[in-house]
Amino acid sequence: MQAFLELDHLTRTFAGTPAVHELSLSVGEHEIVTLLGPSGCGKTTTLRMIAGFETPNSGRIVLDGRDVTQLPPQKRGFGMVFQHYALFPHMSVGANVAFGLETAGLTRAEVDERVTGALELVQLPGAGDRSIGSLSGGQQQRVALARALAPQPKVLLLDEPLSNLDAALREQTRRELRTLVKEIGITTVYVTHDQEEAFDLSDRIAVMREGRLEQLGPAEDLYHGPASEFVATFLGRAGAVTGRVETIDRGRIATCRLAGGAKWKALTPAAGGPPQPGAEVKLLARPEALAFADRADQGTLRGELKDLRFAGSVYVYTVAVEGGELEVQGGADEARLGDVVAVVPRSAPTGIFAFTVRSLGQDP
């Protein structure tokens, strides 16, 4: 996919500390890319640099082949929705949406047409005369989106716009938002710390950690093929157990002997060299990748059931094993607290990942 918006080695420091470091990322035309990561990882600083509210110490921002790094926000052609919407409570809905359009050289009739069209896009037709205070949280979010869309921007930037909504409304709104953005066909960069939100909305996800890009790709690729231990644990749940690599095949599938004696197969990261035989590894296993076995054999790992929680349609069992703790997804009453159980992979190596701790002969 050809880049429409390109971030080229962006770096931004505050008081000598890098908030974003050498970040390079391309966004295709009409694509939705989400910057995902924990608080303080640099995702909002990155979005503010794209918008022009922060100036990078080094690097470039290129829009459709044009370097916009030094342009002020109003000259970039971007629309932005802030986390707290930044609506003016003393102004009507229509006046909020129209804010800034008058200074763009549009006539009154053109402004009115833009406002009407933007409110229709966000499913608030005829709401122009209403007060901001009369709207629900979800409706206020739509007004903020309408204001961002009214100038007909080339790129839409959204900074955790759903974080103030309750869970049920957030789920409904994010699906409506994706449908709307795809119907308009606008290139979008979205910021969130919520992985479910990122999965629902994105064409691709950029996972960030400590100001750096950890991995970029479709949600399914990141979930089933994490490039690092951080990505594996940040995207979904994963229990961990230690082991050592015995063999590794050409497909980068490692056969590992676990601390508890079982032998499991695991996927290794695509980037970098695979762990070598003898390397100590941490195996991360998704709960859905594991099951309880009726009897023990060389593929099972024995442990004690320490916890059990109901997770809607399934139960998640926490099992303490030698060298770590695993979670097993199953049905009701498969085991009771305190039971000694045997855990086995459902379809190894799917859902089980090996990350190198140290190689044989290295110091800890």
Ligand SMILES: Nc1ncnc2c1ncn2[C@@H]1O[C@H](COP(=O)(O)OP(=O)(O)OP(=O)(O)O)[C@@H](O)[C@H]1O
Contents of the next structure:
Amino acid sequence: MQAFLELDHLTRTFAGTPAVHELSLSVGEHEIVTLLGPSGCGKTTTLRMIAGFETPNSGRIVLDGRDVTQLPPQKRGFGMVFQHYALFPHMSVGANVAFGLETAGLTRAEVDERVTGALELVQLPGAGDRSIGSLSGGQQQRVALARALAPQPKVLLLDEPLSNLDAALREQTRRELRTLVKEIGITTVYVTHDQEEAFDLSDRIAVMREGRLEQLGPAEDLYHGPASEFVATFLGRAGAVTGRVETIDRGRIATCRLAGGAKWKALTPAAGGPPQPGAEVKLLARPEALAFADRADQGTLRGELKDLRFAGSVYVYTVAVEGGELEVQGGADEARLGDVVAVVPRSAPTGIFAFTVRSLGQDP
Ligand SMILES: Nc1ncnc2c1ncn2[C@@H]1O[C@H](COP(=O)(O)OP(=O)(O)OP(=O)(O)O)[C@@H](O)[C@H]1O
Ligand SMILES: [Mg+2]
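Please supply the corresponding structure for the form predicted together with this ligand (the preceding block corresponds to the form predicted alone).
Next comes the full complex, and the chain you just saw is listed first.
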């Protein structure tokens, strides 16, 4: 996909500490890319640099082939919804939406037309005369979106726009948001720390950690092929055990001997070269990749059932094993607390990942 918005080695430092470090990222036209990461990892700083509210120490921002790094915000063509979406409570809905248009040199009639159009887009037709205070949280969020869309920006920047909504409304609103954004076809950079939200909304996800890009790709690729332990655990649940690599097959599949004796196959990260035989690894396993076994062979790992959690349609069992703790997804009554159980992979290496802790011959 051709880059429509390109971030090229962006760095922003506050008092000597980098909030964003050498971040490079391309967003295709019409694409929704989400910046996903924990609090403080630099998501808002990145979005503010794109919008022009924050100046990078180094790096470039290119929009549609044009370097916009030095342009003021109003000349860049971005529409932004802020983390705290800051509507003017004393102004009407229409005046809020018109706010960004007033400096754009449009006639009164053109402004009115844009406001009406934007409110229709967010499904609040005719709400222009209402006061902000008379709207629900979800409706206010849509007004903020209408305000961002009214100037007809080239790119939409959304910083946790749903964080003020309760869980049920948040889920509904994010589906509507994706439908709307896809209908308009506007290129979008979305920021969230919520993995489910990122999965629901994005074409691709950029996982950030401590100001750096950790991994970029479609949700499935990140979930099934995490580049790091951080990505594996941030994007879903995963238990962990220690082990040692015995052999490597087909370049990426490690057969590992676990601390508890069992032999499991695991995927190793695509980048950086596979671990060498003998390397000490940490195996992370998704709960749905494991099952209880009623057999005993070299694939079974024994442990004690420590905890049991009802997770809606399934149960998740926590099993303490030698060298770690695993989670196993199953049905009701598969085991009781304190039972000694045997755990096996369902279809290894799917959902089991090996990350090198120490290579053979490397000092501890
Ligand atoms: N104006 C500022 N002055 C000093 N430090 C700042 C400033 N803005 C951000 N930071 C620091 O930069 C880092 C990244 O902050 P940022 O707001 O980008 O994180 P975030 O990923 O958006 O987090 P959250 O999910 O909590 O919104 C943090 O350590 C923050 O304290
Ligand atoms: Mg933020």
